[in-house]
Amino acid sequence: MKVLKFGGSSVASSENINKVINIVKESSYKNNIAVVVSALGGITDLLLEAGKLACNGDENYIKSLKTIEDRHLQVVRELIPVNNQSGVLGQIKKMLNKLENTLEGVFLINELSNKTSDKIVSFGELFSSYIIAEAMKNNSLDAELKNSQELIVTNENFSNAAVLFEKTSKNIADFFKQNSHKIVVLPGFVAKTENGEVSTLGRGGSDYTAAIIAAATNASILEIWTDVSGMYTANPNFVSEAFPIKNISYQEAMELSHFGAKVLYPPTIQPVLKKEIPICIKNTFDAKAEGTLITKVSSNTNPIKGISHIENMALITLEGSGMIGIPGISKRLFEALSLEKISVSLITQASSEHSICFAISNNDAEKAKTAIDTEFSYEIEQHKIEPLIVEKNNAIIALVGDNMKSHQGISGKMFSTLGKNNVNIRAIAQGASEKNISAVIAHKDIKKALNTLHSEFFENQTKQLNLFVVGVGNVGGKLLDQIKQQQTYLLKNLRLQVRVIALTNSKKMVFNEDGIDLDNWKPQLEKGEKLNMDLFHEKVTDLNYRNSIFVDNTANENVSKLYADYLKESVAVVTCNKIACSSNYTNYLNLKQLAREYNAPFLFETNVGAGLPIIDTLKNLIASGDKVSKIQAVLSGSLNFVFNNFNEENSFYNVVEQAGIQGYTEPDPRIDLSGVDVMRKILILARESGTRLELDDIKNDSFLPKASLDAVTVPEFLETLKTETAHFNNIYQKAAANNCRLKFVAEFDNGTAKVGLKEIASDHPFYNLDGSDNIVLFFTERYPVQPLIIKGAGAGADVTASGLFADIIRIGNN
């Protein structure tokens, strides 16, 4: 005989029943078959509202029976022909005009014990069962009603009774020995005491009730029907890439089902257990899914079987030097909270026995604090015990697997994965038997340890880097055109996923939590709402996804200040904006530190020559030891640009025109032609080479007249490039008659900086540097005479996203 159980999602539309009618069918044709069936889908709820709004003296409460009553007379009408249907909704009138008189009781007392509630409760089953029954009787099976409060006998712990099994085990084998139909339907979840009253087995009991059969009529099998294809490798609504575990063993199932995997309640275990009876998880809309078979020994090699957690936890600490070496302190405490009903998940105790840390329910919070505070009031009133600590909105994360134990560094790989994600670990507990590895951590952490933990122990190591990019101008767009063209190498050759989660421009911003299609970014930009930083933040922070990279393509300066709360929440932040890091030096130092603290790199490689590795190459010479006496270079691409095309035939204003068209100056050319731009650069070489400067301290020697250091708008500053055209004339013929070429030079010898426009002779490493190229030449102990060289195109939105693109590959490969 097989047993199949049916959940409320499985049964909670005549459409969803016609599903369950077939699977029952296509199962009888070899097999007798006992089914077992939950209240429709909501149904429960529905009830204990009813109940509570009855007990509040709540008139609502005829609405919510209304609506029961509806549900279920729909479905009727909707399984059963109407020249049928007459008896049927009938029947479940008398039932609904029992359930109606039971409210009204409860209404008028004020009252609802858990007795009551059973009684209440209980009819969603009794309705449904009934229901499923008639229908398949209309579909031409051979199938009988029976109900489970005849058979399962419990004791008098309403709400959540226990089993009798031994009266029980024997009414089921009796019925079925004498039963002569080829299908028996049963309502789950529902018994009665010794007595005779209506009993329950706990939410999840239809599980319960179908374990139960199974093991009194010796099944062949226990089929669980439900809304998903199995137990998964960890919960599918937190980890896309989870997958339906084929086979585990009855204590890793028990192990992931009290640790939250919904789609077994744990006690169904124990009575299938000891007669090694097999349960399959099978999926209701998808009948032909393989699902999970759950038998004695696991077949699977990976020694972690799966991830699970329990949400809304609170962590418990009584401590206290008054608990060192006193016995029966642990006894004291968890008896305290037995009294009061109170489950425990986890718990932890320090070696010194200074201090007992366990979680509980975020409900039971409150509740336990009274209790233990009450227990230990001597001890506390003494200072020998501290009033209880609580700390709410934490969860629970699992490993779960029978063969960790046999498997080295388990553990270890778990807390380092983890902790390089900045997920803070509160408490942890391991059994000698390896089968659980537990941790506390923040609520807010739970879909970023998930993923984490999944990638590392499921996945084939593909590491998922997750973009919020801010500017999707020049340099941006770029950016996203490389991204989207190189997806399909960085995850075949790297094993890198790169998802564009978030874009904005000046004035619009766009999410979606499953990653932008970078085919059409730009309707999807243009439909996007209002941009504003601060929600932009909030939004990343609460997505809260692992591998995080904040994106900053523009040259704004109040983009550069939200470096530090990015940083601070382990998100990373990858830059071509110069301002953060040639702000003040307390700010660039914080900024390194918080990397350092939260875990989160802060890469800005691009800051100085684009996409050339100037930065990683002096951050290379400095770690290994050497050091920098002299830097020598030429850092801009616009003005290298500028005056390599600066000629008698060719103005000055037009060079600058065509340079900007061309995206080689910031949409404000005076932030190049003034300097400043390079002054930035070297004072970004210089802080890297381990010297405190400010951007004051460097000198500035502009060539620029002094009519267009005064301009105060862009256009004006422009038009003096026109009316002083003899004054750039002047320098450029100058050059000219000593054999030299001008070039924008930068330097830092000893401890200070300078930059300016120098003549360059013809056997100087600058003299041949062309169009918009850069040249560092970094003296060093190990290259005092001839400097180490670094040339190459260092202006563009090409080379520079290319740059930005290298820095998040970066990360993506630590």
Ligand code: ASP
Given for the second form:
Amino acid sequence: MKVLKFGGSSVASSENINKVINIVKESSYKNNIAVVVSALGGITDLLLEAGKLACNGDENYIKSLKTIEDRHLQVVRELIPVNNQSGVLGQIKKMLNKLENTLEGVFLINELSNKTSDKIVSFGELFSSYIIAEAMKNNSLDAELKNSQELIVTNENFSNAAVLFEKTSKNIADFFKQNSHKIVVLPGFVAKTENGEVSTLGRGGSDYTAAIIAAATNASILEIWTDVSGMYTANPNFVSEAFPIKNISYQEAMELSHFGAKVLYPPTIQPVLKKEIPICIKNTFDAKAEGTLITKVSSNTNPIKGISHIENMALITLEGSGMIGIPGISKRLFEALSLEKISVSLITQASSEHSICFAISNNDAEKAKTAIDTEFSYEIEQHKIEPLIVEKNNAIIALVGDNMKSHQGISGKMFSTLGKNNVNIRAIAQGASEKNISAVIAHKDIKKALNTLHSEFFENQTKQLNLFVVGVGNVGGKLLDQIKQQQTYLLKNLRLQVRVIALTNSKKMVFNEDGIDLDNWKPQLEKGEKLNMDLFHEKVTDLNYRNSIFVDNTANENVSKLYADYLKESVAVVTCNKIACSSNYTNYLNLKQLAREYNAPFLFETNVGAGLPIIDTLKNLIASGDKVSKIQAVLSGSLNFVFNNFNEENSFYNVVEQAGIQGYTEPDPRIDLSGVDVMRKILILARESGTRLELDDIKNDSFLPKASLDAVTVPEFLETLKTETAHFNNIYQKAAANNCRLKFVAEFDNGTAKVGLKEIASDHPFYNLDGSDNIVLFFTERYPVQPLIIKGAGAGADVTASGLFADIIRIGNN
Ligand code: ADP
Ligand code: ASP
Ligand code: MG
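The form predicted alone done, now the form predicted in complex with the named molecule:
And the full complex, kicking off with our chain again.
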């Protein structure tokens, strides 16, 4: 015989029940079958809700009852041919009347014991099993209904009753011995006490009913039919890359379900384990999928089979100097919990015995505090033990696998993976059997922890980078183009999955948790919500993705002030905006320290020389022990463009205008022409070389006339470039007369820095600097005479975007 159990979603509608009937039909050609069914999906919750409402004197219980009635009557009408409907509808209505009477009683006396609640909630399975048995008969199947309350006997622990196995097994065996039908349909979850009172086996208990029947009848297999294709490597609702485990041992399945894999109710394994009856978890909605086979030993030798988690846990700590070396403390502690029927999911005790830490359900936290503080009231009064510390909103995650004990380094890998992703671990437990390693973490970290562990232990080591991109102007737009073009290459060659999760322009923002489709980001952003950088931060933090990167493509001071907030959340920052790194030294240093402390890279290669690897080279020099003595550089692509093109025919004003059109200048050209932009860049290089310097410490010999320096607005400033033509021509002619070219040079020498326009002679490396190129000469201990030279295009949206992209990939390769 086979036992098939169908869960709530499998029988949630007539359409689904028809799928169930087909599966049973197929299976019953060769076998006798027991079919255990849950209540129609959602009905158990509705029944419990109706009971609570009635108990609170809330007439809305009638509404819940009506919904329950409507759903069942609809299913009957859809499943049973019209000619045969009336009898079935009559029977359901009779049962509904009984339910209504019970609820009315609760409403009148405002009291709801677990016993009465069980009576109410049992109707869910009684309805479903009756309807399904009738539907099968109407499909010409040789099916018969048997109420499992007549078979399964329990103690009186209502709502979570314990099965009395001897009587139960005998009842079941006797029944099936005399049964002559091919298919027997039974309600799951429900039972009766020895006195004939209705009891239930705990939420999810239909799995257990099926296992009890399988064991008592020595079934060849127990099939659990549900809405997923097996027991997954992690909860598929949290980890999109999770996949069904083909084969797993009873012990492993038990650990996974005990630690939250809801697909199997934890007590289910016990009855079938003894008889070594295999369990197969199958998908009602994809019957061909292989599913998961649970057997005594698993053929799969992977040391880790799955990761599971339990939410809503409270971490409880009992500590105090009075606990050291005193026997019996743990006994008293756990006895107090046991008297309150509080179940403990994880325990740790340091060898100092100064504290004991354990995890229980959030719901039990208050009860536990009262019980334990009462138990230790004397010691607390004497200050030998502290009042119980309760921290709610935690979760437990557990790695499970029988073969972990024969593999070293798994816990090390688990904790370092979590650590690297800034998941704080509050407590750790590893059972002596080494079948599971579990840790307590904050609720907010569940998704990140599960995904990082899953990727570390089960995936092809693809690293996901999640980008939150601020600014889609010239540079931002190009960056998105480049990412789109390289996505496939990066995945294939570097195993990097680069996803853009959010985008903003100056007015709007858009989020897509699965990654924005870069083929049409513009209309998506257009349809986005109003830009709100506080809300943006909140969303990034709530998503709490691993490898999150905040990408700043703006030149905006307010955006630069947000970096610390992101770094503190372990979100990396990649920016082409120079303002943060050239702000006061304390701020610069603080950002670098936060990056270290929170393990979140802060990268700004494009602050100097756009895409040229200037800062990265400098970092490598310093990291390898070199010391910078002098830097000479032409760092303004814009000024270079201006002075390369400015001559007697092409006026200074015209050239500045062209530079603006070609995107070589900052939105405000004064930042370039005043030399401030170059000051910022040499400041950043000086700081990266290890010197504490402020912007005010840098000497700036401006080549601008007083009128230009005094101009208040951008248009006024541009106007002075016209009116002061003579001033600029004069500078040009003087240099030309000396056979020199004009370059705006930045120098850092012996701890001081200066910038200014210089006449450069033809034998100098700066002389032949074309277009908007930059050049940097690093004089160091290792390069004392012949400097290390970096030269190339130093401005423009394309190269700046590729510099940002390189920083993003640096994080990916890290
Ligand atoms: P049923 O109503 O069929 O008994 P359940 O809702 O009790 O179904 O269990 C199936 C659900 O368990 C899945 O839909 C899934 O959301 C959840 N689940 C949690 N962890 C896992 C896991 N590791 N593998 C598969 N499903 C899981
Ligand atoms: N209907 C019950 C519940 O929802 C039992 C079950 O479905 O397993 O918990
Ligand atoms: Mg279930």
